[in-house]
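The chain below stands alone and is given as structure tokens, in the form predicted alone.
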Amino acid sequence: MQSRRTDIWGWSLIMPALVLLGIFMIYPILSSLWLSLHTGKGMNLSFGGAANILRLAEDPVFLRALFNTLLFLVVQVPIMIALALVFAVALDDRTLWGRAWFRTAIFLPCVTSLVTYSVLFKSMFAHDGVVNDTLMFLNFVDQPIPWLTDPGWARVVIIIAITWRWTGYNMIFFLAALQNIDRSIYEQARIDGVPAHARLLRLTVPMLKPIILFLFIMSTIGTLQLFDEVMNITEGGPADATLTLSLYIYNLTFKFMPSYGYASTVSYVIVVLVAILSWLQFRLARDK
């Protein structure tokens, strides 16, 4: 009897949270899944089954958005994780002067407003922005670089912007993990004559393997949902060169004639990609 009473009290305490979870998470997921099976414009929807899935393979804009998203993922995430690791190792040196100031300076970008920093980057990389003015003043280039009007350079700007903002965020995780590594391991390696680069690759990286896996998965999820930077810096241009899946979903829902069913289908492409890539990363990183 006492056990049953305890169970009732336990369920009564967590029931409000479960109700809110069902209303604001489970119901929207199931509703969007059902919506993805419908075709039509606006609210004039009809059940289409797998029609939206078949449409994906014939939609050149979707294929371009998918390519751009995966390109940002493959290029930007490894660069960001590598930079974060290098910064963390350098700033973990207790003899480094001003390391607290450097830590703060590198971390600050990730607490800035997404819209604010995106607008700032758009201004900096404009045709007559400070970046082109500086490069021309230093005689690195003879004429302004079309950062925002050339497809290749526009992608470079997006990669630079994302890396600038999120490197410090990932660095904090590495710094926290480095605090838990016994210093005597490095001391013994120095005594044995192991060079600095070998200590990094043979000691630090293997011991940080769980954190590296975690950051790769989190960065993968974030990059597959990339929206703010491309929306505010390039608006997906030029010629859809920086269009991402999230921005395409936004366009399908709010910018073009609303196609809610197809937009839901595209959103589930992100879900499937996250699941597949996370599983692959777990498989590749598992201990042999």
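Residue numbers count along the first chain shown, from 1. What you see is a predicted model; the values in this text were computed from it and never measured. For clarity, a rigid core is taken as the largest C-alpha set superposing within 1.5 Å between two forms. First, how it differs from the form predicted together with its partner chain.
- After superposition on the rigid core, the Cα atom of I276 is displaced by less than 2 Å between these two forms.
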Given for the second form:
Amino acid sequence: MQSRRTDIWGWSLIMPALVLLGIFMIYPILSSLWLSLHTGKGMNLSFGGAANILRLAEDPVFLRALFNTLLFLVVQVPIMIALALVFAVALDDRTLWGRAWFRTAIFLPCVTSLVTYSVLFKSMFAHDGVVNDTLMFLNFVDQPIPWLTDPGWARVVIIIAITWRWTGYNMIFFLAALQNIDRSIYEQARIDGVPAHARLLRLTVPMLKPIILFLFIMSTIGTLQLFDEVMNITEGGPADATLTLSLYIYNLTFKFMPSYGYASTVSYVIVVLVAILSWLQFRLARDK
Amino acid sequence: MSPVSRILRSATYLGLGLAALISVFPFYWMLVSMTNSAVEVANGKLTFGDQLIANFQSLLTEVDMVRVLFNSTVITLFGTILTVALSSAAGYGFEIFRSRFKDHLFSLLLLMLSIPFGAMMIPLFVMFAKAGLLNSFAAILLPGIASIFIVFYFRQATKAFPHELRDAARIDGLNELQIFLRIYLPVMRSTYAAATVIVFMANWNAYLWPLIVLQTNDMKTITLVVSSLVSAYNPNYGVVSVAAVIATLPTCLVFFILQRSFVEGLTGGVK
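Target state, the form predicted together with its partner chain; input state, the form predicted alone:
Then the entire complex follows, led off by the chain already shown.
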């Protein structure tokens, strides 16, 4: 049992953080929930009940942003996690020459800030830029791809960019997890003649299930908040093709005449999506 | 080696080589672009040029770099020290002085970890606007100092802190604060190193909140400068690249000095 004196010490160590969290996190979270029930411009707010929720269903820009965000999530996250897993399994082989070099190189994108790498991608994917030059030099395409001016290609650029930035990060988690797996299982499987792809799908993936789940949830939370990349590479364009929920909240609050109430409602859409998708992923992982 | 495994081997090297090349190329691109003119960068020139000094000079005429780096340094330095100090104390407190109530409280905090920043941003902005603190260092620093993630990280790490050390210190007559400062801190230095790297990077690279709160040029950080240079109607990518290199250097440096603890720090929470 704790004595009263040590308990006072415990609380005094926790308290500073707790007070700050209360003011700068808990209060804002509750406050934006309250704001989401209000309508109006600027600080001129009046209680509107569910009016904002109804407005969501009829707001084409919101629906666009929701679609884009979910599209990025559904397409990009599985590609990235599969790539990270394949790289990690390849690099886990101790007989591989230059493992440390490959690992450092693939992890390197993580040292860039989201803004910096976005800016680099914007310049690389320019119309006459280095990516189009390379593709044309290799004869993959006859004429430059309109990366940033075509709605479809702009989405592709965003997906490529995020994958570049985060694959190595996810790979590190897999590598750490693979080190804790008992190697004799692999040896036995190899001796029994189980081919490499079957070892990956039947042995490695099931054993890594907790970490795969963890990475899926982390990436889901991250992707639902996608902002820096779309703001700096495409500014949500062309024709709102890369507008995300976070960017829409920003636009609603700080670009147009501020509608704090409606913007708060959109932000709670992200909260609800995070909750639903995390729960869903937990369920899927448990059932299998 | 059988032919099949030899083919598989070659494919592995090819795949990893390609991945490594794609991963490293934008860094090369950044360094090359820094030395080329805007037109050359836009045309995808892949070799080093002679425009480095010219680009550097135009950056200095467009941006008060001394002031910008001062802002970034102050924010990152204070942000990192305060965050690590406060959050490690809380993590230590939650683990060492456990009680059922504190455990419940901690679970509640963990639940909030997944709430996106967007859901706090607007009330935070209104709060700082009302307090007249927009465009100040306080507005940047205050909301980030208590980080649930870092509290969680230290609480997990504290589980490995040997009880015997604490008991011995108590017998020697140290009070709890002294135990924290003189015993815990030095013993846990690798945990502190990893947390420092994570928080340092987060502060130096912060974008959305500074973008909202810092409104005048004399308060801008290097990350905001990179972003605003590229949002110009016709951005000069040679100049942008100089700023991008300046923005990346400190995080690169910190990463290579503390590579081990950085990687441990990233994965430590789930091991």
